[in-house]
Amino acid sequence: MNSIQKVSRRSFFEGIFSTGALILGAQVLPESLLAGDVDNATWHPSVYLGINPDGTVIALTHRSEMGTGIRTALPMVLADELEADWKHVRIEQGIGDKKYGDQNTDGSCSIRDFYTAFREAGASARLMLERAAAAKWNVPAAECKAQLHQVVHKSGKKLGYGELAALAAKQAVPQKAELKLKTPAEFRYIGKDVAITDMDAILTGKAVFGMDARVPGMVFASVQRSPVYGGTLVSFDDTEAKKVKGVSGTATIERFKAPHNFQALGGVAVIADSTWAAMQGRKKLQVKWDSGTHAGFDSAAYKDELLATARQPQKVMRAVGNVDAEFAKGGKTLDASYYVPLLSHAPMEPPVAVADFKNGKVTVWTCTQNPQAVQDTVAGAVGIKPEDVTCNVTLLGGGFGRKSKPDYAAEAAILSKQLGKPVKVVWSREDDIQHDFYHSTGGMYLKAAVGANGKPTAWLQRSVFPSIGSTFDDTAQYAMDLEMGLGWIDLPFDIANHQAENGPAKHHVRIGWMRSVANIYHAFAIHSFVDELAAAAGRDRVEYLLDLIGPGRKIDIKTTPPYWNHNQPQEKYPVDTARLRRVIEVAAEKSGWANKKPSKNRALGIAAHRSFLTYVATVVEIEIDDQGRLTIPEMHFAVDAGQIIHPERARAQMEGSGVFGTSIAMMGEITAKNGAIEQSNFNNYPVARMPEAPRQVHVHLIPSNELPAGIGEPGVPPVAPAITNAIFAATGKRIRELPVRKTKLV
């Protein structure tokens, strides 16, 4: 079946392009949706890409937009393939639907998943532009070429694209073997730095982000959940509430039901004409709740549960080798446990929805990355069809996969039906810190029994931590298949034995994925353990990294269940430790690893992780004064990630990478006493500001002809152990758990 197909406007893109289009599906829509429809009004070349008579192409972007540029890079590629002038691009962001295949914009996997689909849907268009040309001067296809939004032929004749729409249209969708792609030598985007298509709203003020959303005749919610998870509402008395100027009246949310998925925690709803008076308001409601029984929750003590579990054999989740029997020959071995707690997304614009239930429909604007995914929970909230949600996707003030559930898309979506007109539901920063599907805490043991030059002959490594499966299944305690490939179970090192093992935990809060999930605790364990070792054999940290990831070489990573790489074939991805060594020894040299000697109080640390299919090494340099103050003058990033499409992005997500990382090393915590989250704002879960942020961050992007991958992602998680590694080098004190200001520095 070819790659690119016609599809129906009529049952799939009626009310977004205009009548008598022609759209072409590219194949990762599902074939029912499939079906000719071809006239000669308006050009329509794919799902994602129209042309106008007047010439205006129309990129249709499925993916969320929260700071990535993917609303951008991914209609680069299109316009790219398809010869298009960017100027006269226009892009419309598409609405929650399955047509568009998946939209859920988390795990760094946009372009990776859609480059060649987006690629091979332009080149048709081009191709078949070039073919209109030709028909239209009867002279041969191979003597037109599209060149700039035109069609010229080799005698200098031309024609612009809004031309030559209604005659492509006529035109029959090449085979893929027809296409031609360009060379890198021919990109006039891929690879180049691009202004994100939002830049002039955002820095003007009129970009619609979720806080924006405004519906006529719509009222506004805030919320009172209880404070410990689970916990159910006994009674409550509104009367001082409803006393406060601009408050209309209170509703109830009822909990949600195990397991609780995205669903909404339940609570009481103050009703105001503003969000100011229904949050004053709900500050005057008396509520009773019985706690449930997650009330006896408390975070030390479970981190020292976690640590317990860790120290004793666990299911083994990959064996490479015989640890066992390497460690019962005796010799020198080395252990430690590490731990990382409990962790907030606290993006920036906390979660927020409008949502408008009528006539057994409801139409919802949120910022959230998986618009599907409000379907599917307003839909259940509600109890309609899925396909009786419409969500409208407004800009993202950040994501951090906080906003890919959808919660708070449901609660507006219940007062609604319950009040019969729009409600907006705002969180406010408490509510977002205090009642957030947070990133996992860990508690992680590793030993290795070393050799002569210090270089492991074993290696066991330990990870317990409550799972997110424990969101879709309320009784899972061990980790999923995709929490273990995520810098687990794929040790890069040259060891003969190695193993790597998962104990069970009980989750007592929501468990949600957070930008780069487990990678950050494992790597934070991985790759400290890594630098006490080289420190141990009095080794340099980038030698003796290199030394014990050996030659480069791909490795075959064989475990039952199978190897989860982010769904892609080892074949196609592999685990490539040569590209893992090039980015170490980039950033050792642009960071001047060789010239810059620990001495008092100022060190490098380095750390290299491969996540998100992406390779990344991380030098950094701390500063600690004499009152124990730290600050990083500089930091350094390699990056190979493949085919890179927007370089300027990439530098600004590795940029925002060290700061979002260093937020994680130096300060973050979230912590429980009897059941219920103790930090509330940004006073006590305190984010890097620019005294704490790195005050250089410098990217090295590696040229590379390989797949795109991941790039959001995959700055975040050697920047915790590089920064770690590097306090100890300047001060001799080893840091095995995290947040780094609960250790005194000096």
Second form
Amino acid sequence: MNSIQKVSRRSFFEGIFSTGALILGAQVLPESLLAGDVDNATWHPSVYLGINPDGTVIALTHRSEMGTGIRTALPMVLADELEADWKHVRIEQGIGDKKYGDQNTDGSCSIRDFYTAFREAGASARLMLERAAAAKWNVPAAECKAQLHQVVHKSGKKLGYGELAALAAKQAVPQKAELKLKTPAEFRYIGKDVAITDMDAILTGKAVFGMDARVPGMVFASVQRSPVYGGTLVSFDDTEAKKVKGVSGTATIERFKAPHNFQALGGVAVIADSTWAAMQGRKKLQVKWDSGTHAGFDSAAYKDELLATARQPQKVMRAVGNVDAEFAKGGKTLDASYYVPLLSHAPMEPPVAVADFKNGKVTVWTCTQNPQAVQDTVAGAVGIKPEDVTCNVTLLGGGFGRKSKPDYAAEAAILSKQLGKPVKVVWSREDDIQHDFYHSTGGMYLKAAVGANGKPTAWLQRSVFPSIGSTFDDTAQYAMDLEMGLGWIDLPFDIANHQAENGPAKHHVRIGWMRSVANIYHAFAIHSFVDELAAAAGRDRVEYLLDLIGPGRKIDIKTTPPYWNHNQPQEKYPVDTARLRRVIEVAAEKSGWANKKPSKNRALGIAAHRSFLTYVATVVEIEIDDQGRLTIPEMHFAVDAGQIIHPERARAQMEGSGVFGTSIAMMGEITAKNGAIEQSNFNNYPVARMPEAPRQVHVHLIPSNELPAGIGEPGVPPVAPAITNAIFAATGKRIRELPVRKTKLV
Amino acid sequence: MIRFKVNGQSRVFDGDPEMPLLWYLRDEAQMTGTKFGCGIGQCGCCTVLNNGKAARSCVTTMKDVENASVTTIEGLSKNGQHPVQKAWKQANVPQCGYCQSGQMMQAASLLAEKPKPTDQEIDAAMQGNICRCGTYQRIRQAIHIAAGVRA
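Having seen the form predicted on its own, please provide the structure of the form predicted together with its partner chain.
Below, the chain from earlier opens the complete complex, with every other chain and molecule after it.
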């Protein structure tokens, strides 16, 4: 089937292309959808490029830019196959539209899902340009070759892409079989470093984020929401609020109806002529809430429940051999429980949206990872069709998964409909931290029977955590398949008998996904336990880890339901222990593992984890001073992510993962009492600052032409266990509960 | 009536003197390069120069800037030519970019005071500026580059 069709200009994003532009829309079937059935996304044309008569190539990016560099990387792929001159490529941000395919910029999948599509779109246009030149010169197409924004005939005559655009548009769209994709040696941009397209705008303060969106006639809103998840409004008094200068009134937003999905939480909005006035007015509101069913949520008691559940037999998710029989032999066993608290995303830009409801249609301007979810959510909130919602996507001041959930856009739309004018809803930092879709808290129990050399003969692992599924199904208590596939049932160890289980947990807050998701607590438990086993056996951690993984092989993970594997077939993206071994060996070598012996205050720790189809080994070097203050002089990441499009941004993502992982390991913790979140801002929800962050992160990318895999997230999971393993090496203290700051290190 | 300057331009303000400078800049002057991150002086996204020194505009009130000269990212240089901006570009510092206005203003303030800061001085000066993307090591590197440019 011909996968690339010319699309009519009218059906396209108007105003981007000048008359006579060659427009191609590649019909692609994205092969993955994070969050499974959450988005109901259907497959439509998803990739667009245009060439203007002046030669400007327009690359339309349908994925959101939150700091990964995707707004630059995908156009690089397109430009490469097109043989375009990067200087003449202009990048435009696509609005939310199903015709682009999946737009949820999440799950580290933008490159792997759209790499081929962008290549084919570029190669197809290149061929059409060559054929157009051949027709114009009346020569065989084989004698014409596209080369850096022009087509060159073997005689030496040339025509620019701009001159050829109108003619090329008349060419038949090539069949897929006719396309000649470049070999890696021919790549002009792929695998090279290109400055991000927004660099100058960011450096001069001109970049437009969601917080910077402004439309004429807009008013500002600050929303008071129930301190307890699911609470309902009883009454409110806005007398004092209305006396604040600039405040024009108040409006209510109805509480969501279960299941929650991404609906507005509900609350009382103060409307004003500036952000400050709205915030001041809100401070004067008197609101009474009925806290509802989650009023008894106490995170300390909840933690005990999770860990108690994890110590009991639970639902078997993967079984190899027979762990019970092996444990029944009565040999030496080790067991341990691990805990990771609720965490908040806390992107530097809090959630914010502008919405304008007019004549039954809504236009939104917002920082979103998922503009189609904005369309669906806003449509549901104001009773219109998703196609009547236009979602303009700004730059995102960080996302980390929070901005896949557009409740804030729904709030703006609901208020705009009520007030009859555009409304900007600005979340304060307190709103953000107290009403997040939290990264789930997890309790894990691990047990192993160990043989003579300290290698397990049986390995049992149980995890218990409120599932992301609870946000979409109020009754959900067990993990979704994707959560089990995130570093749990895909255990890559060479152990004859092993079993992974999952136990039930009720949710009391909105559970979302945060950078690397369930891998965070799964990797912490698994790689802490590996270190415990190695310590008990008195063996070198790297040597033990390689022994545990066993020889290089592709593991066929057979489970019911099938192993999720990021919606990729295992034949295409296998669990390949040879690649996992390789990153461990590289990280060990580059960090000088063999030669750095632990001392009382300085030591190394290691963890290696496959997630988002990428293999990462992390070695952390820590130092602990007399006061117990921990610093991280060095962190090494060895990374095999297959073909890397933009090595410099890939390194940046790993550096950032080192810092993000450090925040999780050392300081992140959300707690609740009487159902309400106890943290509110960076003073009581600390994240890593410069002195606490790894001083130097070294990134070692394994050169590869394998299929591209994820980059944004897979650096995060190994960081926390590598840090706590290093702490054990330095102090003999085993940290089984995060964050580390709760344990005195000296 | 509060009189002050923003990026060399004279301004007059007759609203709530308790309003933070941040919201004047963003909502009234519509200069949105200065960012809102926490509202309590904890994250540094809103950093500007107040009479040449780094200040958190979210906790600097309008009455605090009476007769002051305020510099924002928009006024740090013409066309991004300040040594800090050039160094930021050279080191490819930004990821999402949201905190970087504040980071650059803080760095410009540091370099004005200490043209050749040590790593420890950089850490001390920059620890009030959070970057959730984790660009700290490149910020440190860029400040050293900028220190070289200035020399």
